[in-house]
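Take a look at this single chain, the form predicted on its own, given in structure tokens.
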Amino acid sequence: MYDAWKILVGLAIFVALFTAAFWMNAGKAAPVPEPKIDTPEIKKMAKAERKCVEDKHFMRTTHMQLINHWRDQALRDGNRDYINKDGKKYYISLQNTCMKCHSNKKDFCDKCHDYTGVSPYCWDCHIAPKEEPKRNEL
């Protein structure tokens, strides 16, 4: 144990180098994106009609499970009706139900999916909505 100090110094340097990236980025997390739901389609609707198929918390936490369930129900079982918790009936369709209101894919879907680092495969089968460029993007 004559060289114990060399081992301890080596371990300290290793730990410092290994955790340097974490220490350098501490407190610099990106802010959680807030999806924009003020699309022209939603603005055209009456206030009473501006409701999603489920409540906000449910959609934020489990929308992918709902979409997968819808896919299975519509394509495998042939059932195109969804009845939400309040008893209201909706037509099962990503493009005709969800994207009818949430037509701003870039501001609504992509912001959160990019933030969380997920790549949904919705657009492998579905046609992505065409978005008009904003005036400041021209």
Partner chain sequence: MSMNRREFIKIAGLSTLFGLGGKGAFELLRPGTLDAAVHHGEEHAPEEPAEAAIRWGMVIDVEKCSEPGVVDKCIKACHSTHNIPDFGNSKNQVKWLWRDDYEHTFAGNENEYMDDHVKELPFLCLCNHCDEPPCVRVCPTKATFKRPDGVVAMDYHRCIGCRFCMAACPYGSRSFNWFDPRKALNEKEFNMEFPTRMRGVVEKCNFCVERLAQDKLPACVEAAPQALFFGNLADPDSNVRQILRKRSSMRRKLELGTKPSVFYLV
Second form
Amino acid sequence: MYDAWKILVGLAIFVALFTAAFWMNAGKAAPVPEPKIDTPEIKKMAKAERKCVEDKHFMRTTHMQLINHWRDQALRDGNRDYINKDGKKYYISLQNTCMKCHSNKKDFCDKCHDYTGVSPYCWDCHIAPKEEPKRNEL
Amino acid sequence: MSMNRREFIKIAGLSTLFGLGGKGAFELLRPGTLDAAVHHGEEHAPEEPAEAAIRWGMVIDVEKCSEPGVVDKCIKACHSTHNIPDFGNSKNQVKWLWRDDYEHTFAGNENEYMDDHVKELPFLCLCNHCDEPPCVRVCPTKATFKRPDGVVAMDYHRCIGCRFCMAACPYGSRSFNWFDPRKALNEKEFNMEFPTRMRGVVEKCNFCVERLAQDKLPACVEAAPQALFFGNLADPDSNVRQILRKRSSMRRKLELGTKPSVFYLV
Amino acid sequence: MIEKALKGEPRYYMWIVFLLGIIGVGFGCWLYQINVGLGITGMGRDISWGVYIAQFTYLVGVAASAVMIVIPLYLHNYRKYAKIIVFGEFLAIAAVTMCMLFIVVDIGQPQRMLNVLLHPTPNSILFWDMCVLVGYLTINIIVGYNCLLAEASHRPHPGWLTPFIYLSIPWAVSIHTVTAFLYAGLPGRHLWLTAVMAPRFLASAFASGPALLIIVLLIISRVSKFDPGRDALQTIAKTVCYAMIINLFLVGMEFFTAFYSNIPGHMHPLQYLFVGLHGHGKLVAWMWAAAPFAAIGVLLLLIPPARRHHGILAFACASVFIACWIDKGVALVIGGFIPNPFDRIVEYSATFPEISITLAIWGIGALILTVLHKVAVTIREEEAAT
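Switching conditions: you have the form predicted on its own, so give me the form predicted together with the partner chain.
Once more the chain from above appears, this time first in line as the rest of the complex follows.
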């Protein structure tokens, strides 16, 4: 092999760089996120009514498609009513429906989004609710 | 979602044949996919009748606008409702509703013998929500589109910021976000019920579609009900049609064939 | 094949390093623009397209001009162009690439660019422009690369390539026609609302593109052993000359229509460009620089002894290239926005980052052109040596 030394050093640098992310994060598993649903608005609801527009499992796995669909339906079709599978009607609005209950973006949205390493740009435009500093932080 | 691979390939192949590309197949498939996912089937409103029953329009009584404070009140109502940034310079300015004089609003129709009084009247300018909007014609992504009720709307999520619509609009009614608009907004004065925009998209007056959806009048009309009138141009008995029958009105640059829905009474 | 671009004389490397330097500075400015916004440019709510879109428009013409070599060679079997055809095609590749980059830097949300394909909108000319540009780039890569391959192995180009070559002819016309339609179909912009926009675009393209090709070929014949052939250069020069005369004729038509009809809206942008309007006249000096360049260029190209002298030929071609650039790469786009829809005059001047990004894209184009032409030249030199 010509220039064997150069090739081997190059290969070593490549492998080191390529796998750097693994080495740097080794042994530092992030804790599984637990989004909080203890906002004042949710607490006001009776236990039995404490439900999102659809069930928890659906919201957890499919909220992005639902929101995407809501956007087109409200903005493009001008239809701002959503009827869930129990026949209950909701007003389609990220700021005025979703975030009215989930007024804790940091402890709700960001928890999982940070964990999974996604950064949706919803809040570049949509205004996140003002969050009160938590009592235990004071 | 009950469609097997064979059927998918058939539809995709057919639509490719018709020059629609793979996109056509997706259009056919996607609503179904989502319906299945969200467990409900009738989210689409029934089709509008061929001739739209509603065509929103606005009539501006310029004489009434000249009463002290009226114009400023309208502009303020609009700007605070829609979180419109103020960059403090004309280069980066975002405009939804603003004032100008007769000579410039009706550029090309100047009349040198006109009464000085008219020359000094404040004309409110906004998107004309044209019946034949050039901005909609040129948009490469359908980010700006005309709703069945005549409102020319913007989908900020889809806008790529090419500014073709700004070149096409003969009324200067479109603004680009040259910088992050939040930098020119006071966070304490946010209207929490309406979004801001982001850097790199075009925006304009939306005829308050978010308020129309709740059966409210546009913010500017609500602020000055004696000077601005909003109603259904398609209904011969509506308030706006009655006014337009009684008084002579003007529209901007009619010769371009855009058919504006904003009328001025002088 | 591409490895032939890796070996060269020191001055070849110095040229590459110089281009990389310009590209580097511009890239830095672009990162700044991406992070802060397009507000760092001179564009604003009244002049909403500036130097980027103007360069795009100009370079579409340069790209389309390859057809001026393709038609004589493949339709009329003018063999003297056989040696230089790939240089024309590679020029087209470099120009189309620059066009696309100018669009990328101009739009506010480049990461959403594929929305144009995701939501195809046939009523938008921009959608069609994207289609024809991508198509033209593809055709030229296919044709240019295969012609070069065939030449390297001393064979005629493969038969399946011929339809692509023929297709490239109407396609070249289409890219500049569609680009003209971007402007010519907008109500209320009087400078642009003209039926001769597309013919004018084509005429100026067929002048400026071949002019650039002559300059490039003259440089190549200086720095390498490749000789493009005297007759070939003279024939291109005649193309440049007549295309430029037609271009100037069409510009004259614009003046007649605007000023004889005496319609203020039609006169105002031309007045702004050539004499200034209401005390504003930032572009007047540019226009009066373009006029003599155009006249001198045409005159020198018309006189056979002058045209035959390579120094004068290069000067004449540079004059034409610059005159067309000022017309299309500066005045046409910016002048179209003046006065604004409210009959007010807002002027535009490019900022440093904007100019730097613009130069970087020209640098990328020059780099692509250099590398591709280096490959083509090396193959010819090797051929001559054997």
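From a predicted model like this one, the values you see are computed outputs, not experimental measurements. For the two forms, the rigid core is made up of the largest set of C-alpha atoms that agree within 1.5 Å on superposition. Residue numbers count along the first chain shown, from 1.
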- Looking at how the rigid parts shift between these two forms, which one of V118, D77, G87, A30 is at the hinge? A30
- Calculate, from C-alpha superpositions, the turn of the smaller rigid part against the larger part between these two forms, rounded to whole degrees. 47
- Item | Rigid-core-superposed Cα shift at K47 between these two forms, Å | 3.1
- Message: What does the CA of A21 shift by between these two forms after fitting on the core? Give it in Å to one decimal.
- Response: 7.4
